[in-house]
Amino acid sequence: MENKSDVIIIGAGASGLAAAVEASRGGASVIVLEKNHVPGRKILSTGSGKCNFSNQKVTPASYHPASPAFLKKTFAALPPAEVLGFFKRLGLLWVSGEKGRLFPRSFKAQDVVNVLLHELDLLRVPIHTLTEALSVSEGKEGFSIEAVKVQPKWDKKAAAGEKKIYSAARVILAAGGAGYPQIGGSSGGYGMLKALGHSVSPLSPSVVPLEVRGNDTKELDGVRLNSVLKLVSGGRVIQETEGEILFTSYGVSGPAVLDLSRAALSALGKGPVFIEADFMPEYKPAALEELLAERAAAFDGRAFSHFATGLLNEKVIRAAAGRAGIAWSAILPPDCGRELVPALKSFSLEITGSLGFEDAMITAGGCALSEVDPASFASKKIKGLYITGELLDLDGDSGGYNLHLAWTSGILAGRAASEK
């Protein structure tokens, strides 16, 4: 029967594709259901299309909420190095970047998707695209999955709405998170989990660009620079990171900001939250003041703009000068260096929120970990059901950690689901 198999996998994202490979290698017949017109759609958007698919420094400390006991068992069942071995076997070569980030050697996300699809083609695993699973129900002989044919956005004449029923002995729910709805993200998987009796914690966007109060960033729109960022709430530094910050018309983005976004949004519920950016982290405050004093002596009697040129990105130095009360075209004021240091070393931005799920790389919240086996990702409530990837109440830092968890959960679930 075309719509019957040992294992049905709902979702052809990272965890779903990895699960399909391992379940098929284990001898199970497998069908993958995917509502998008192509598999791996969200993988293609990761790392600005370069696909930061893992990290050399994967540890439980890189995930939230803190779940060391759960993840210790997961990483014992499938050590991080074995995930890289999985990709090596598929033929993928990779290179390392800053902070341990791993990228395909081609820097093309499509290659990560393709090595998985080539393996599934070799294993003869069908992927039913434009097929959205609506519900999963448990019966005496396994599971029944109701699905509907999705109309592609570019073809309004294509048939859509046709209902299909799939049946399987085991189901891997890998439907992904609510982020990036424009490319298929949705909360549908969480709804199916709730209908099956699983506990699902509230969802929120994570690894997401942040909005700031007022016009603080409009004048800096488009500027990218490496900085040390401190996240401050209640007068206390709650997180610190180093990397690229990108200023936009609405606020801030870039790898360093994304690292802080989860903690920033969580802290907003308790009071005002600020990012303090150090634009010249290689200098201690006293050393920077000395440098600026020497520079001011060399430019004595000239316009501040002459003093500033070549010191830092012009938009940044203009913004810092504005906060220090220094006019760009004015004659260089005395002690301008001392006045500039605080603005360059602690440029404060008040965070007001995020761009939401439409720009969120990850969804925080999801299925309670207490209801999932950490070594197989099997449901503890329903035999034969497996829950992977973003559907879990477990999200990682920016830097390849979330994709690594997706591969890990998919591989372990696929192996367990292939066992008769």
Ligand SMILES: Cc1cc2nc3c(=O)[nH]c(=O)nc-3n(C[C@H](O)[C@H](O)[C@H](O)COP(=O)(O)OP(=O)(O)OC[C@H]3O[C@@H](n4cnc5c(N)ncnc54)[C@H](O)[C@@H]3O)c2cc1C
Given for the second form:
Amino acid sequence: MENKSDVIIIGAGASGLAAAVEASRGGASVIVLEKNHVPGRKILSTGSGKCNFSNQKVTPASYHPASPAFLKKTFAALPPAEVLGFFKRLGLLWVSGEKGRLFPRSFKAQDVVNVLLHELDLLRVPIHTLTEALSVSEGKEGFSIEAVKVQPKWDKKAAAGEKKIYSAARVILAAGGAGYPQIGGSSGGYGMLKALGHSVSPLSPSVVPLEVRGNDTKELDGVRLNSVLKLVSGGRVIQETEGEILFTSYGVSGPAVLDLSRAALSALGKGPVFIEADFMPEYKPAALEELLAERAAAFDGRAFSHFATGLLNEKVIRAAAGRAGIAWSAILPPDCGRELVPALKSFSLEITGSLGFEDAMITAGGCALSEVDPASFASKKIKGLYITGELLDLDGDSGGYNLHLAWTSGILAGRAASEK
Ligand SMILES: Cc1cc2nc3c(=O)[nH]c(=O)nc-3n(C[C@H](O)[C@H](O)[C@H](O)COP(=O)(O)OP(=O)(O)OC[C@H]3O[C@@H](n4cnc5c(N)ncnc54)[C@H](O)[C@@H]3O)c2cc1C
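Starting from the form predicted on its own above, please write out the structure of the form predicted in complex with this ligand.
After this comes the whole thing, all chains and molecules, with the earlier chain placed first.
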């Protein structure tokens, strides 16, 4: 197998595959190294298999830490519409969903991977799977990459551990973040960056389910409902979002919670953090109180459970009643509406932590942006090295922003790396 090319790309994920297409179209010979047995494994899991691959409203404001100057240059070099043009040229049709989220028209992440792989096939770009890059070093004639053959989990007899040296004039480091190690996430790329002399800010899980204190939410395990969530720290609302909350045995997840997770975890270092959930956002407090009073009059003398049934998901109304001190089987207490309103409109959950990298869709932290050119993703420290995707200290809100950044950085790096 050939082990020398103009460009070596480490990682056949979102940014690596986009980079490979553009570098090859630009005339460079390209080899992609991938430690998994298939390319694009993480892409397949995105958007619950539907792949929310971009967003209609990509602006610097959706990325953290705030980097408007850097991203202005990036989006000037490759406007978001041109990323969609890249996919259109590959043959992908798409549709838009809630909050500007874009999905392939088939709602199949596999199609996003396949259009990229079909193009790479046409361009004859080899992807060496089950090949893990261990180190990158600079030599007089370019880069040398030490790689090792990975043993697939299902084939204990397959050759593993065999070392191989690749060489290339340019290297695109596209090894992704540390989240979801079960599908390829690893901190190995950050290690290679550090070894090459780049500054890497501390890594932390982001876009991740949150753990909450107390037991009463355990009864809500499995409940999903649309809510307005306020993130409260130091007595102040620091973020607000509307969407689905999912209760689990350990705490909370779902798109709205994932949206808040970055800010929740960063505030946790400074003091207690709460999510206040409004389970009936379509009613103002006074309107809800009126509704409940009318209902109480209609159910006068009957059990609270009769009053509550049909109002909201039973598990939710039971939990809210528990917090308002109302027993489910008791006779409807007078004024129960007034007691229930706060429990239904600001159901407080104290956040204690997250599920960690195992369940983190995104890794916050990474390579310092001051060391990377925003229009080409070239390292400012090492000529011929490019750094893309989640390896950068730049992460997006959930909603397609992270994949958008991966495609953008990959395309720009691939183009730049193809220039001799
Ligand atoms: C469950 C889940 C759902 C998500 N849903 C969405 C979504 O809907 N929309 C969105 O915008 N974002 C989503 N994301 C985030 C998005 O997938 C990532 O931000 C994006 O894939 C990052 O692209 P990347 O190229 O940096 O890394 P990746 O796509 O992770 O690719 C990195 C590749 O490098 C390989 N690799 C790592 N180290 C080495 C090595 N040493 N040698 C060889 N290969 C190596 C990995 O196996 C991997 O294939 C989701 C993430 C997860 C985990």
